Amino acid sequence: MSINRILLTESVNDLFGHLGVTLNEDSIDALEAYYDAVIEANKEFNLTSITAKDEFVVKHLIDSIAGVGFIPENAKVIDVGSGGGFPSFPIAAVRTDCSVTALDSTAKKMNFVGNTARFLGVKNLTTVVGRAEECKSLFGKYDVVTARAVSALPILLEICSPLIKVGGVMLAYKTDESELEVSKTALEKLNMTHKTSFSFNLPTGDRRSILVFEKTAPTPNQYPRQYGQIKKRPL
């Protein structure tokens, strides 16, 4: 199976290069090789709904490789909630420079996107297992965050801002800003700032946003509650 590597790289072309985004072809040959190990492995257990070929391109490596470009040199990611490996493995294939930690609570999911990327020799991407407000160790390690289909903004917020080192950003991959306005007060508990936001459409048409969060100071130690506290009363 091959993926449509015109689209591919003809819409990351039109939608970020002017954020400093590129693919070449050893990126496009991991993607490639990506799908097909995503496709195999979904007969055995589920990883998707999305098999199509370019609706795979569309909704999981363009939407994926979107905050790409927010992403400092040679930063540390963790990808929260990383599930099949997305954005992990698209921003990992894509930004060498960066060692990428892909987070999820399914052992499955994570043995499949380790064992996957050492198969393909994209190096700078492991796994951990755990729930991200429990993974105390993991604590201001990383300069970035991402999140792609998690939670709520508030929800996600919690979760995800105590990994993230004082100055470092957390990218919310999101429909559209609709959730800031209900994230105020999660923002000013947390110590984030909304820095920015780059919305956009994939070429289905389909409304993106990627949101930009700094952490401004340490999280206070209250933070994060746990799971089931954050769920039934976001800040």
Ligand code: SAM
Second form
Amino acid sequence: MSINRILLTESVNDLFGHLGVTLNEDSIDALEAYYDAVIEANKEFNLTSITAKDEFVVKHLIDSIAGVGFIPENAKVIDVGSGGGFPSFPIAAVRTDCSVTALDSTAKKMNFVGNTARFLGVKNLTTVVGRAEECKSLFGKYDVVTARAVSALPILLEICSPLIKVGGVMLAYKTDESELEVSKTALEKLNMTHKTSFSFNLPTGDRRSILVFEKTAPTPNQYPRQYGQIKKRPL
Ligand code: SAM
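Condition change, the form predicted on its own to the form predicted together with S-adenosylmethionine (SAM):
Complete assembly follows, chain above in first position.
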């Protein structure tokens, strides 16, 4: 089933072209094939409630690509709570220079994402099953961590920031900047600083913001705490 390639290409140009983001035919082919794979798998288990073609293009593909302009060349990227592969799959398809790891605690979802990436020849995407705050062997290994629709920002900062190298960035996919105010303590304690935000409207009119944070020093040893503590007492 073909998706609306014009909607995808023109929207990416209009919204993210000024950040240097463009799509080539191979990337678009991979994204189109991913749509088919998600719809097929969705019959067996729930990956997404967004299945209508244009809505999928806008709310999954274009939304996921919004962070691409903030990813340095040849970066090692990890997507925390990747679920059905968003934003990890679109990022890997568009940025073949980067190596992308999709991480999620649900094995079924990661099996789907990993198998589909292999089947479609998207070689720069691999998967890990686990909870971000427990993956100690991955701490300090990534240039960029992304996360969309995973948790409130203070919690997200604690589970994501340990994965980044000092000088690396976290891209939080949010609707707006409203969570910044309640995240000040978390930012300070985790040696993270808010660098910039990129706000835009999807073609549907829905507001979105990519919040960009930089890790300025190593994560203090007491973080991340166990998830029960993180959730019960967010920083
Ligand atoms: N990022 C995807 C998206 O935007 O469509 C999926 C969002 S889904 C609402 C949240 C996902 O985060 C779930 O698949 C869940 O298993 C995963 N998750 C939540 N907390 C996590 C953690 N601490 N470590 C790894 N995965 C986590």
